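Presented as structure tokens, the chain that follows is alone, the form predicted alone.
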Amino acid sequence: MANWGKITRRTLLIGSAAIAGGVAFGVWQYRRELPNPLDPAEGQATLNPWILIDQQGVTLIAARAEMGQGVYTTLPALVAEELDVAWDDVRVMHGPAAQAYYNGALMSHGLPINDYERTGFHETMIEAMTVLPKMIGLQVTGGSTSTIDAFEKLRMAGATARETLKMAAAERLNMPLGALGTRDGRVIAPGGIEMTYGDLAAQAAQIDPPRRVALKPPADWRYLGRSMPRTDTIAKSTGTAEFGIDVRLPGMKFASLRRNPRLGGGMRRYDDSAARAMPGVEQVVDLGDGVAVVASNTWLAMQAVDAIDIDWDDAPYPATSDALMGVIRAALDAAPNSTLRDDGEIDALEIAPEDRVIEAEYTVPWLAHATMEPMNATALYTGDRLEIWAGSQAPGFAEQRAAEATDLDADQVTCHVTYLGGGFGRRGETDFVVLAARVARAMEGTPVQLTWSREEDMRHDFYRPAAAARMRGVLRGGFASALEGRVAAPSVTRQSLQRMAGISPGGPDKGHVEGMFNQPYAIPNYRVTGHLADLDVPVGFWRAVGNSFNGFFMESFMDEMALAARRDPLAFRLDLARREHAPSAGVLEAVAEMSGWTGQTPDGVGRGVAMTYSFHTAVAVVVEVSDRDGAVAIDRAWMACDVGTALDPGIIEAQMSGGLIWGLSAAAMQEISFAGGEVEQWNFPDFDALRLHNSPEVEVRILETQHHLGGVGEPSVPPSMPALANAVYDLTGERIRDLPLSRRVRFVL
């Protein structure tokens, strides 16, 4: 990928007078708040936090990660709309890590409501809530927020140092402002009079921009609103991007780890004679709770270290997935930390005679991340700096934990983000940042790459908790009169903060009932418990975090309360989402059209449907499951999603699709089980997900009826668990209430 140094080789640079001053374009420039994160080093030139202008074009700053979601495509796209530039000229590279970054949408998730039901009290409390981000910093790519955080923002930058460069060429022609125009980096006067941005740009830096600019309507988006050809294509289809485990420096060493596999316990002793005496091992490095070596490539690395004898302690929780949901299902019978939705009178409902009360218990289990990559990074620590590349989610994060590991101060450190081959969670955490300095600074002046092995990786993951769910159900007249669910897993929001930001939030934890207290049904005695249990097995942020089992708890009984009512499962939905919540009622109208919905399926074909609305998108799923002698085939999927406004339909079907097939694979045969308190999973053979041959076909349809932006990383993966659970019980007949499914079916593989 590229970065800062390779910019500045390329020449950039526009003179000694935008050197000096710095050629600022930019809301947060614009808005003078924020510092410019950039440093260049003399002779070179800086734009702003978004926009680099040279002699040779523009380059736009992404400063979230690419992990295959395409936000090195849309964002530069956000900002190139609006400062008017050729899309073959757009280069795009990540930004350091630097307060202007901050990820103030992250904060959109806190508020303790229906996200769906927004009122403008509402979008005023969520932009105060951007205060916090901004303060700390917080650089984050998660949470299906990039471009809800960019949409404005990067418009605005664009916009801005579009009008600055245009009060230049004014100056520089004497004419006035409104006689100019813009096309394809550059200003356009009268009398066939042309100017490039790169020359303008040195005087561009002497002039204040203007404090208000107008956006463009979008009638006359070019990028925006249609799918553009993605920027890191070429680089990934030629091998040339640099993903983290890409790097190389001179002089280089390779390492490889081994931590104690029950997780959180510490190391007694080890012998590591046997390791040392492999040619090309160079050290061994103590890391408390394990050991790293570091040796001349890493497959010796990786020998080395299982050569070693390690004595390990036990682990802090109970040693079996029997014993661990023991815990779980516990915390049901405790006292809630929430009620985030509570309508009606469920403790006073009187039942009629008539009524019909349905109950049901559902558990999911813990679930790892399994990036494609291996979890890598690598360090240069020399005594007073420390340089690290990886492929980071939170590069501010991962600066203030190495430097703490290193006993440096976080100025000192800087972290490089490369590409991220898989990232869904797992890279925002900095655990592999950290140990990577650590092992680094064992080696001073020696860079270091440290790579785990897959099985050490998939042995210490931050697992998306096991969770169990209690649900009961009032039906009168053939419609929901009630719903009470209670929702139990250890917090993910409790251990993620303590390790991001040294702190545990007390209050209700809105992200453990997430799914399934803010769903749009007309419901109207409605309440939704959350009971945390409290285990010492680190759980993180997983791809659409609590909605991923929420959904599948929710779905699955309201597939289970409209069967019980006699009533098809689509109409049973669409009745309880058109009196709440009309683009939630448009997406089950679109799948049921899609997929021709009858409600009635042949013998040997099963269907199945869900709805869930999270990370601000409402997204309904029809899969389509077939016997194929005794093995159950996913064969088809319709999906439908409302985005409020579809800013790069390619790159939102690629997202829709892609949470589909990670989500179905977490439900039919993911899991991630304890025995004597390790995990028993190694690698992709015993944590398969489905490949193209037993992947269905996939149709999505994307509409545009609300009113907000809405995310599209993460949304699909929700309802894609209990619609296949769904499917396989109108198949087989058999309701399954735990995951995955493949321990009651065997499916096509």
Contents of the next structure:
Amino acid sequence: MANWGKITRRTLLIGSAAIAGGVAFGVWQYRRELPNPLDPAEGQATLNPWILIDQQGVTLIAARAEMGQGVYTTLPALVAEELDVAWDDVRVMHGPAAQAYYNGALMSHGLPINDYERTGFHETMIEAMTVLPKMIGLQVTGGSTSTIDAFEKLRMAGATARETLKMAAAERLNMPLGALGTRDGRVIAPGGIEMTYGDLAAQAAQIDPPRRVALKPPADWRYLGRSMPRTDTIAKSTGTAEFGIDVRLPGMKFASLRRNPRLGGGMRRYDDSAARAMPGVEQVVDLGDGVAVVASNTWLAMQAVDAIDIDWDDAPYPATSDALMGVIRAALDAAPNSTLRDDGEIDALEIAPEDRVIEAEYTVPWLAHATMEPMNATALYTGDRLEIWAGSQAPGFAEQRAAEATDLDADQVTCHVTYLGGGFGRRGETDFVVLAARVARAMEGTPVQLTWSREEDMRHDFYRPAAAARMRGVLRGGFASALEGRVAAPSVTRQSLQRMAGISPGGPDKGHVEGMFNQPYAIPNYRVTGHLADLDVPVGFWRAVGNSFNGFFMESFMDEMALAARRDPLAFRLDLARREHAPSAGVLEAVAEMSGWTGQTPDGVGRGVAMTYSFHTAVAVVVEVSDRDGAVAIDRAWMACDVGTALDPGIIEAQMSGGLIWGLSAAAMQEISFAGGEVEQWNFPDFDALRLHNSPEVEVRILETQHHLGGVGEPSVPPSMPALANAVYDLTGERIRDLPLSRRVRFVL
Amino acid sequence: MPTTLTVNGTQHSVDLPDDVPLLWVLRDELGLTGTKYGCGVSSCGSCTVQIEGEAVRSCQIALADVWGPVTTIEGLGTPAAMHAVQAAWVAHDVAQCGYCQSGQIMQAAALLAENPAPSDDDIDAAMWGNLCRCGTYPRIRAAIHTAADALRREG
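Can you swap the form predicted alone for the form predicted together with its partner chain?
Complete assembly follows, chain above in first position.
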């Protein structure tokens, strides 16, 4: 851990000098080959960390958490494309937590640059930011980075392995390499000779792989660029996919827990006598800030937990939502943490008599992840070993934290990653793994599955922070001549790094302002400042995090500016985007065409548009709502994204459409509120989401004009929220600046 | 006294208190983990199974109150022999995280058993209780229509 801290302090300052220093520091270590963590069984051979081959076929390692976003399909497709194996023969596994599986793309999100504006310098910086994750083995699934990180790396892994298999065949056949080809898991030689990869793998594993191999041109792709059958789809349609909560081990016991609902507060005393007397209860474990009960099944454990009388300490933060928002709003007037965009002359702006100046303040609430699968993990502690089964987005960190909690070394801990019943950032935390490890330690030799009740899950999250913004705009001649935005919220980056690595880096927090400072609009005077409002409420990464609130602030205000300028909101945006970033203009043009946008809607129908560039992808959306007996129905949505290269259009469509529904759900009806220091929501009845009957019909168009690859898991979330608010305005004439919208309008439920 | 219940055609004798919900009997006692815990209060539908063909929330049915043979996702069809609804789910690649899909499929299969040609409104009325945080609803709707067509062709 010491190294983590030292390296991170040097590099996360994010000034270019610090990055350069980090690169110099890291060169030799970066170039070092990372060890292959795969441990082939008898009859198996491994050619690199992503490929295991045996007589039955190939197993490709995904090494990212499959939480629905399709990484168990697209990542293997990258390898299979170059390795040349038949898709039906591909098996997929997650693989161990290992340095080899670092996520090189994740850290580049921290660069204080406009991601859409890529010069050679930017490309160099993005490349440089892969150094640190490699050195620390940052194996994290998040930030919509899985395919961006994998795109070249996994195709190279496949191509290198294919060439090595051909070299093995050339040796065996005593033929020149150039005479050999491959097809569907076989090396093909002249004279009708075919050798399976399984036959060649052991020999190939002894060969030093070639340093340089050519990748197929996209025109020759068989798998990439197509909608591949998902490798997880049959298991997930037949109840046979194993999620963390489904792990079953011989002799396993079931546990549940209750912790202080005043988050971060301790426990004064508790009385577990009633619980201990319940049949089936095996053990009560004191967690310091709560208790866990181990029993013969999960339901008994939950019942026993409820029977424990506990006296809780107070919360270490203001006790109500209003008081918390007061702290956040106050930060708007404090010195900024960041000014990542300051174009033109905001301070010296001259306002002409014909200019229109508008100002507005917005707020968004705390939000829970509410993954369908409640938090859980399974652990077996045997004194000198800890084995964990968990749906984790960060298995390496989970192993480290669990080791610390059980007084073991990290190499005595193994985390097996299962399917995730939803992640959305929540499962990048390690709390649920650590708690399971601690309970297992109290049950040495017995595997224990610790499952949180939905209520515990809802009330002990790392929430999407509440946030506030103050916006000011100047309209001149139908254009935005100035935009000034101030954003205040707790810092997810700082809190997360503190938890993960025990450090609090200084410097500007990009995540806090992204979605506002880096939008592709040609506004001549454009300044965005970030104001950190640190509170002890646990906050964490959430689908699109900072972009999710800044997208709402920015695109709600863009709408207000367009209307103040007496312009069509779509045309207003398009003018500004065309002058700045063609792909962003392209997605706006696409949704205009798809929706037949005229700027006019019949009585009883409203339409709203929004566009956000996030996670290296421009996404625009038009949402249509209607009045249904006094309630707002969300009827239709048209969405366009530009991902550069669409590796799997089917999966991209699903992610865009799913992210839209995620965002609409939050904007329409979701809020985590606090009273008496406790979260007031308990379960889905008071933290609901859109369902089939009140979700819109969705049409998605995928564009590929951008030069670099964009993420797909998150970027549809940010524009969906303002598009709905703008549509509600169009329908009702009421500008709602505080989410959720359900505080002011009734939706069809 | 042990309770007897039939799940997926197999009779089981379960020695648990009468008030243990069927959900936990299936998952923790019988090892049928395809049925999922989502909320415990009948508001998400992840735990949907069928009793005598009727879709029910297994988190709300006490062991002593199970009134007939139970079918879970594992009994509806298997990877080698999928039910038409499961096959439609695969054809449309409906699942993202997949956690809610057992419940969605059991609910949809019950709908189609009763109504072989559901309209979109019928689908809304049958499926509104099944939550999906990944937002797979458009494909769920499409898959139900596909499954209905397939079942009609099978006759």
